[in-house]
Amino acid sequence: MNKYALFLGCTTPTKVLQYEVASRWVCKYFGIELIDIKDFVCCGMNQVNLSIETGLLMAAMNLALAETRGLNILTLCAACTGALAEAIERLEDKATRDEVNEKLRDIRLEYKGKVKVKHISRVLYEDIGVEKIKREVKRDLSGLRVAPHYGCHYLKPRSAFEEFEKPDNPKTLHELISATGAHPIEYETLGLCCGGKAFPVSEDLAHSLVQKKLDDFMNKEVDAMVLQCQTCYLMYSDQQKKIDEEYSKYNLPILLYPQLLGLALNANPIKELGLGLHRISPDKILAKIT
């Protein structure tokens, strides 16, 4: 059985719990077992902006917490990813990493560089594998056509993640998306961003950036779109529904790939999925695959 610290992030339990539900669900299913570490704290994402020694050092606290245990940890917040992964890839240089225990030692903590970190679409991809997702599939999603959405953090730095995916030509979450038998589209915007780290400084440009990748599929017969961040889907889901006040031309429903997953598991979309916590109503994507 594969073992993970789950390292939830802030957002997640607060604003996208349907997130979590659906991992743990589809972990579960797949014999992942997650384990709560309660030490944990923020991935130092957001105070990286104010300090970068503060940012690092809470990342570093986050790492030594799950090395400690002997787990590596598995990701939701493709954010979280990001600023952990840089955080590992700083800490190989020996001063830095000496001067980050050298505070950590206050609280009992070392971090000796042995822990990895994967967002759940990288273990479901590379510890389950898309041929046993295939075989698992019960519930018919052939007749959904999703656009797939990576995120930043998913693709980058490329360096932090191993090589793991190519920022100019991604493919993992194509391929997981058709391991579920729905069809991911190709389209002209599938590299913008959700606009989440403008939104705090600009709404009007983070709108915009929403804007302009929702128009990209106005004309291409889109059921759904598919991704794997809570800032993102907090964007494309919440954010759509204030743009839509004064455009009403949307209303496009927005899934998190474990929920899609989840679905072609033939999970109960409610009690296992979280889809009645949506704000976009996802009723004429589960009438289209009943």
Given for the second form:
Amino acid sequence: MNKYALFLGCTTPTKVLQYEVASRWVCKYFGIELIDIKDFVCCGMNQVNLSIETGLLMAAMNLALAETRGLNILTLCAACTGALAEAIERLEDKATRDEVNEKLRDIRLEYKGKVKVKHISRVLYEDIGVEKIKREVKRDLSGLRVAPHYGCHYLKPRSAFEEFEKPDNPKTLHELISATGAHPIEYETLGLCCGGKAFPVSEDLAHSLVQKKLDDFMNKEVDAMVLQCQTCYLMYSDQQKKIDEEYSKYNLPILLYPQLLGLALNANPIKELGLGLHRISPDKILAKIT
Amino acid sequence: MNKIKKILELKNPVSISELDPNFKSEVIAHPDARGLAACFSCGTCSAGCPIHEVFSEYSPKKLAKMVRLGMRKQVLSSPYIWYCATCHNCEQRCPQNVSFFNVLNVLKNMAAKEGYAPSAWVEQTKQVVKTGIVFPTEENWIKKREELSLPSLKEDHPKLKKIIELTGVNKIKPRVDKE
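Alt. form predicted in complex with the partner chain, vs. the form predicted alone above:
So here's everything in the complex, that chain up top.
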């Protein structure tokens, strides 16, 4: 039995609940047990801006909370994945770990260096496997052409993920999409960042990045984008909506991967995959599934 | 001749008297920025930077060079150092294995201490101390979570507050831009 501590992060459980709902459903379907740890806090990714030390401490606090329970971590957010994986790397150094543990002692925690962090897509890819997913598919998604978007922190820093993925030529999400029967398209701006981490400081710059990718899909007959991070989701969905107020040219539905997988597995789109919560209606996609 | 003259009219000349010769060593002394010593200004970082592509004034290569020239005030007070989208392309592609992503974080940390942090990040840190996440508690999502039968979230995180206060990051004040 696969068992993980579920790391929700900040944005998924408050603003993109459909990702959480669909992820929990998919994990349950495949017998992946998820343990909720109420004491988990923000991964520390954004705090690094003001203090690298604080960001590392916050990540270490979360790692220690999982380690105390003897669990590895399953993440939904790409940025949490990157931040925690980077912290694990840094904490392999004993001097750094000792320094961090000295502070964690104040809150009666210690990180010994035994936790692994895996994004939900990686868990599906490695623990379940595309062959098993293919065998479980119940609905025909072959009419769907979707654009995969990986999320920078699912792939980088390279040192944290190189045994699993190639940042310049990633394949896992393409394969996971193909396993559902949908068709993942190839496109030029595949590696382009969503701009989510620049958004709080400069909305205009972030919008430029969103627009660039969405423009790349024009005339490519793309039915939807398939993502694996709620920050990317908010950028391509809610910010697309905002950009479209002016141009109204995109109207591109955005799905999180567990939702696409759930559709293939015949989950209830509203109750089990949260598709009623989308800012851009996914009805066009549902109409193409038989 | 006019063309040459035009080239020679510098837009923002670097004034040697304003340079801080110790700035580079100060930055490189931080373990996260040590790699900067190996930078040979090839510009691969800027070439692969998505923010540079849409806003050329933001340039990792240029910032690295400014640090090495000792342009302390210009670097730390620059609003541009906060524009990074954290995609890691710069460090991933650097032929010298410089992690400009980490160098930039060191610069941002220094800038924050000197009062140049954007309010967005200062507010987030204040928020994290209160709720454990970067957002305030909202009735709206509490209700939605109930409707979807999702477990409630813990709203109070005294342990996090304690370790954040140990680092002093909660005392950082946001930048005040003068008119």
